[in-house]
Ligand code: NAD
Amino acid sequence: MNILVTGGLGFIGSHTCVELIANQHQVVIVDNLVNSKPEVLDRIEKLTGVRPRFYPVDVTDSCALEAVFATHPELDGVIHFAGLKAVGESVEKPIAYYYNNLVSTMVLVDACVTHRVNRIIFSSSATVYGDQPSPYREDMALMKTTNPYGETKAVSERILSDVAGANPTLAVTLLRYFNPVGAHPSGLLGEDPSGIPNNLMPYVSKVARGVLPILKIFGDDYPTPDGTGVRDYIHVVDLAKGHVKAVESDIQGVKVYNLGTGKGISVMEIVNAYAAVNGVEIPYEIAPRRPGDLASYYADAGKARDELGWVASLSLEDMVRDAYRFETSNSHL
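In the form predicted together with the ligand, present the structure of this sequence as a single chain.
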């Protein structure tokens, strides 16, 4: 199939391009490089032997996006990763988040309808479930989101569903990711946030390499087995493969799938696995809970298994090993 990948040079998008190409799909990438580097294209080529067509275009720019669609009448579907994703920054700059994430979704789906590209796959997040007991199931009612980033995901889901309602030939797949971590096993692709990381795994990687002195564990008094926060961490390569399954499925209408492992892992388990698998020390201290954090959440991953034939197969050991390999591979972007 011919797939347009927005945000295709980012963390999840780049891994997905590699898996799409490995499965004989043709990829066209649009990315405005706001959170990625052009060198990622070289890495994709190095890993696959194929250099996808790349347009340094902002998806909110309807004229520029129209030109891409006009140049590629062969497109069968779109995977929409392009978006801003930092929760804290979204609280400080709500307009930037609402504008970028919502306008890009509207401009893109409008182009899909105009050009009769009838399949769109959207990067949503488990954050749309809000605060309710796990496992999260796709048929649960969504609860109030707690920050502008999360709200852009909930509203984008709604926009895409409404457009699909008005255009019955348009198939919309909403993929709700849990906590993507790890890196490509080659060490060539991974997540390299600028500045001090907010998320756990990139922070642990910096502590492991000695770039940051100590990990703060945000709370050890949660009602979880060891008192630290529990999440459903998923290897980015598994996540990327989930997109290939979603693209290849012939589902119609609006479908929602959790992409998680279905298993909760605590902060302490991550730290211990990272240290043991990589033979490194992770100095840590217990700090107060981080405002806005939930104690525990994880996916019911059964629907993606039953309907897409997808299950996450990589282990916690794979996640921490590949994260550390990327951190120490000297191939930072």
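Positions refer to the first chain, counted from 1. We call the rigid core whatever largest set of C-alpha positions still superposes within 1.5 Å between the two forms. None of the values given here were measured: they were computed from a predicted structure. What changes on going to the form predicted on its own:
- Relative to the superposed rigid core, residue 302 undergoes a CA displacement smaller than 2 Å between the two forms.
- Relative to the superposed rigid core, residue 46 undergoes a CA displacement smaller than 2 Å between the two forms.
- If you fit the rigid core between the two forms, you'll see the Cα of residue 56 move by less than 2 angstroms.
Switching forms now, from the form predicted together with the ligand to the form predicted on its own, please provide the structure.
For this one, just the chain is written down, with no partner chains and no other molecules.
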């Protein structure tokens, strides 16, 4: 199939492009490079032997996106990654998050309807479940989200579901995933955010390499086994393969799937595994809890297993080993 990937040079988007090409799909990428780098396109080509068409387009720009759709009438579907994604930052900058994440979704789905591109895979998040007991299941009622980032995902889900209800030929897959970490095993692709990282693993990586002096662990008094926050960390390559399964599935209407391992791992477990597997020191200090953070959550991923044939297979050791390999070999990216 011919698939447009928004945010396709970002962390999850780039890995998904590699897996799509490996499964004989044709890829077109749009990315505004706010949190990604153009060199990633070269890395995708090196890994796959294919250089996807790339447009430096902001998905909130309806005219620019319309030109991409007009140039590619062969498109069969869209995977929508383009969005701001840091929970803590969203609390500090709610307007930026609401504008970027919601407007991009509306502009994109409007273009899909206009050009009869009837398959949309949406990069959603476990944050839409709000604060309720884990494991999270797709049939749970969605509670009030705890931060603006989560709210943009929940509202985007409603927008896409409503548009699908008004357009019966439109198939929408909402992929609610948990905490993507790790990197491509080649060391060529990984998470390399601009500035100080907002997410745990790239922060740990930069402390391990000495770029940052110390890791801040936000809270050690949560009701968890070691007091630090517990999340369902999933290797980004497993996550990318889940998107390929969704693209290739015969989905009609609106479907929702969790993509996670089904197991919670604490921040301290991540730090200890990273240090042990890679033979490095990770100095850390305890800082106050961040607004919007939950104590613990993890997935029930049984529906994705049963309906998509997808299961996460890579381990915590794989996650931290691949993350460190990327950090030490591609820090110049």
